[in-house]
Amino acid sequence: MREVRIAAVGDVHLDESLRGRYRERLDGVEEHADVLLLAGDLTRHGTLEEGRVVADEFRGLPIPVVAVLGNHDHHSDLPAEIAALLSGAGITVLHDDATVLDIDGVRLGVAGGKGFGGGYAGKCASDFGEPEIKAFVGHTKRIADRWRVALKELQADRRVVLSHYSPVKDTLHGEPLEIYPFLGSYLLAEVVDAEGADLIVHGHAHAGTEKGVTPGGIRVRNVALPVLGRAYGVYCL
């Protein structure tokens, strides 16, 4: 079975002022990777105008593109409309579900979605007390449950989880400790460890570090553009 090459980047934060500038950085991407994953925060403020820029920058690439949205893409309360713009450009957008790509006979499964926060084992929020706190934690729990179903049903030779929020704190080193609960949740890693995957990629943590691992030993890569310092990272499975 051949090796599959995964290109990934998040937090590109495109707007009209950047039209055409990211696309030029993707020239020849097919020589380095078999698929491109976008880990959310594709816009600055989640407007339709910015969504159109993102769609145009990643439209018609010679390799498949799979994306999730991030918190910035929700800022204008138009995530469904932005997702529709991306889908119209041929980009597969995950919403706590999965897709399977045929890479020269190798079935690559990609599962995931935006993810959410809550913190990490021993220092996390719990669904106790005020309804607002219960709602915060409950949102992440529902996402983790949907990921569990998506992964359990995913039939593939290689499996990648694509998220915006981080499932581990390893890749947050450099971020202020005070904001860790808003950068991700251990619940996301817990479900991936239980159901299995070969790689997790995420964004969101601009001041974090690239490499981490779940408690179960799955590779995690923070592909936020400010962390990578290049148009995309490439990871082989």
Given for the second form:
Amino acid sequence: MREVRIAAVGDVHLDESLRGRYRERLDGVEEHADVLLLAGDLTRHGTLEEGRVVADEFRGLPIPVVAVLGNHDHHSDLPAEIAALLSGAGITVLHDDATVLDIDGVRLGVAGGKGFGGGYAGKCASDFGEPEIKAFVGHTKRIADRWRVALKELQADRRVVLSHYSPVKDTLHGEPLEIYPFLGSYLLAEVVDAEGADLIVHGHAHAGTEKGVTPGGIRVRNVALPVLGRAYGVYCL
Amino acid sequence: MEAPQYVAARVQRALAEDERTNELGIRVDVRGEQLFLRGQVSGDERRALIADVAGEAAPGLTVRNEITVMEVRGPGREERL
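Having looked at the form predicted alone, could you now put up the form predicted in complex with the partner chain?
First the chain shown before, then all remaining chains and molecules of the complex.
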């Protein structure tokens, strides 16, 4: 079975002032990769104007594009509208579900969504106490549950999880320890370890590092643009 | 005199919450009469805007804008997993 080449980047934070600037970096992307994954924070403020810039920058590429939204894309309370703009440009947007792409006969399954925070095993928030804390932790728990279902049902030759928030601490090195609970949650890694995947990509942690691994041994890559310092990373499975 | 930690925290919040910036990734340090901004952004215009918002949130301090503009290279080498 042939190798599948996955290009990935997150946190591009596009707005009108950057129109056209990302697109020029994607020239020839099809020579480097079979699919492009966008790991959230595609806009700065989550406005429709910015959503249109994102849609235009990634529209009509010669390879399929799969995206999740990030916290910035939620800031104006218009995530569904932004997702619709992206879908209208031919981009598949995951909301705690999965898609299967046919790459020259190889079925590449991509599952995931925004993810959320809470912290990492032994140093995390619990579903206990005030309703505000329960709501915070409950949001991540519900997301993890949906990922479990999506992965369980995913029939593919290669499996990639696409997230905005980080499932592990490994890729956060360089970020202040105090904000780890806002950068991701171990609950996201736990379900992926249980259901299996070949790679997890995420963004969100601009000051983190690229490479990590889950407790179960699944490779994790932080593809936030400031971490990569290049237009996108390419990972071959 | 207001404690420098509170001034830095106010500036950091302003950068995150001000509609002009919504910037979460800039480090803010107050030393004496100076306000230091450090981090990476995507362009010169944004770099200047962040300094404006920070200056408004901390009037009287001299803003030292040490933010750099990120250079994005080509895709680079692929990694085989």
